[in-house]
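In structure tokens, the next block holds one chain alone, the form predicted alone.
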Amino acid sequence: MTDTSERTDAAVPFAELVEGLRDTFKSGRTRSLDWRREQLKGILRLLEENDAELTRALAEDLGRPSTEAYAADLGFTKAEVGYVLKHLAGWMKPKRVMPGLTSLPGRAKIVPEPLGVTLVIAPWNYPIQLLLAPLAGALAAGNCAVAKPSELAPACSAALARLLPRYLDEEAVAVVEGGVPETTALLEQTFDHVFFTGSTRVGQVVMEAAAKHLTPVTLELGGKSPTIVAADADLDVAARRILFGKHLNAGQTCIAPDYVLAEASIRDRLVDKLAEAVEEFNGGDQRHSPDYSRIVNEGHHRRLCHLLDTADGTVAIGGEVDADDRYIATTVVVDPALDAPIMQEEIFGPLLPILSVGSVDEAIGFINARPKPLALYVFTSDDRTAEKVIAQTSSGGVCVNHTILHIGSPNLPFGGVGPSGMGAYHGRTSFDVFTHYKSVLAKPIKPDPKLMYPPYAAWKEKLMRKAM
């Protein structure tokens, strides 16, 4: 993304677009429960009635098998939107609270209100889910929205741009396709909240652009999510579940296991178990497996090949690549150099470095010496070990004895910490992130004691000090 201070030809029509959405918001119609419910039901109908088309688009953009397309994009989003729809009425109700001793007599409440006009910028790796799930939160909270799908998933972007206006209020929701120039021009506009999912590098650009308008942001970023495998872990289960996280979408997942820290006594056995799991998952022929995705484009394929070529470790599993097919096999690299790019950059692909550590404590120290990750995984048979890792590390989320699945609970906020992101969503948190909670205090006309008014006297201050 370019510097957002550079204006583009798209800036003027986008100004008109945003102003039109603001007029809709000012009309007040997006505030009603009925309107919000209709938008959420529209997203559900879009997903249900266009399942086949969206599945084909995911296959075209990412080589995504239909089972993964449903589980990770379509079905996931339906479950999320359905949960929000079920609980929305309760979330919208003002909440009565005690006003505090100094405000008695009086009544106090917290009133949820929409922010206004929001911008949702989605990435390419889960192009349906990561546009529609946050969009559902924005609409549930009563906002208007600009939805920006990723140009790197062109088939999904085109499908969403065509379908969303059919199912949602066209005067309240706009879809903008395009690449860097269009996104740059959008970020020049004044929004009431910007929700961005993508890389840390582009997240910095988004935050800088939003800061010019004092616009709050939610940044769902990434980083190098570590996996600790303790000596007492069930290695058969650990291998399958680590591979599940790395196999999904060919590792192109922000919370995919990025690298493994295995206790030295079980490191080699874990590698053997991973090799068995690769065979099991792909029927012995991953290259032709219908259940394995492809790398999104040639540029990302070259980047991943470079990470593999410069790893300076031992390729224990995989290593096969095919640029014409955008294929990279699930590849385990043992003991890569710590200063190699594969250990410095987020991998975002099917490469899995494995390093030996002398203990779980050493693994904790290794993780804490690096930027805070979006996810952290620990495999152990001892609850005390798991709790130790949770207590002594910081990450956006933790999953014990599995990978990825913590993202699926609507009761667990999903988001990063530090360079892996700011803010969270999913379930109630999706409503909260696009809502302002307005504090309201109502006082009766009488009584109206003169204690708080000047002229002040020593007895007034004395009484005030006792009361407060």
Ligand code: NAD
The other form holds:
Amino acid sequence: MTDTSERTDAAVPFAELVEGLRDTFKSGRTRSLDWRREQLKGILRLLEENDAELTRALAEDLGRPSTEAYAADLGFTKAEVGYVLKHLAGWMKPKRVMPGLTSLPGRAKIVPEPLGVTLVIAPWNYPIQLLLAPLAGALAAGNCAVAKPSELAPACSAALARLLPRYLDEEAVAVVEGGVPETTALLEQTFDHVFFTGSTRVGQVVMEAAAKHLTPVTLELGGKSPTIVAADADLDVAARRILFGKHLNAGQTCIAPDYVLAEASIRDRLVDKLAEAVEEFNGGDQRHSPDYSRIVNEGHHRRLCHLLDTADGTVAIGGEVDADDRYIATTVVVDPALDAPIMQEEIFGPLLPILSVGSVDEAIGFINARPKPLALYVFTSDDRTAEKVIAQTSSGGVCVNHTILHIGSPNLPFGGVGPSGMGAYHGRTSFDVFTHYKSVLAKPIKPDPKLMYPPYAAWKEKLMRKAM
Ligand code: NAD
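Next, report the structure of the form predicted together with this ligand; the form predicted alone has already been given.
Shown next: the complete complex, the earlier chain at its head.
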């Protein structure tokens, strides 16, 4: 029995909600391949039939251009769900394995089973993708789920709350809208898995709450993702690809390049190339470009202005801000102070500090002296340099000679390491993360040798020592 004595009042309706989902799970209907496929197809239909409404909601919440709305939220999620749907039947099959010498005779297998009732908590920056992609994993694995969209993307949150019950099994999936009080009350419930995407700070809150129930967590967190530009990099391409990662959603991307470590000999040329790329991307007028997003709200706009004001470096590109329009230009700050907030906190906006390093080795040392990042980027034309960076650093993922794109491959698990997260998803790992792999050994009734049973004897131990 769960101790409910310390529960808040807000938790009471959620207790009933989770109980209802648990009843559905216990009924066993979420386990069948047909049910799972129906839910995944439901998500695909939801995305297809409501493309215009969801694109509008993304524009309302984030000023998101429709191309980015499709590439990073709607189309991205469709590709992920489609991949899971295609492979699901194979992933669900129990796998026969060799039982091992000491278990002979016998048959061994690994049986994937759903966990139960799961909780998926999403952030605001890719509000559709980051709720629906993990939710698809939970349903593909045969679980029930509570989906909690972000209150900071209210139009998307409202659209998802209205649409999801129309396309999914309402007795197996519930949407809870709200912010800190609602999430806190939800976390008082007992779940079988909590999948959280958001900040490292709130990740700690979630893990602490889950620990009370010994509930396992997946934490998809953030941090400062560095970009190394070696002297031998193609600077035209590097500038465009770094800017691509920083321009997307105005830098409000967990794997946006946070700062650049450029070898000193090419630092100034890289800044010039970035300036050219900013012009090119925005037709010379970023302020009025239809392809450039806005900062999500006033609070984050203020936070970013503070990072810029206290950077203690040289603004080489951009610098324009407009609070009324929640606009901040792509801004490159050369040589900010290392103890300034812009070099201490995750930026999560369109500000890009650039620091000079004497060598790639120095850049590796700089990165290793800081918390393990979610993503790491290296631009070089020498494979050995890239391999050295991969071998000598630790990060959730690496993309060589580009930014962001490693998130899109269904064969690459996506997740952090250390303070940038724990666990991973996408493709097969989306199924794995919501699945318990149950080990099963089946023994025949006969023979039943007495070797392992007491009374023990020296000859039995001798034999055992030979076998094991
Ligand atoms: P956040 O941590 O503030 O909020 C995330 C979710 O947690 C929201 O649904 C919110 O309602 C809830 N929440 C907020 N405070 C809470 C509290 N005290 N207790 C319980 N729940 C709480 O994050 P955000 O601002 O929405 O998103 C930005 C952060 O998310 C950045 O750090 C970014 O790097 C990270 N992020 C990571 C990934 C990834 O895949 N690793 C993807 C997107 C964003």
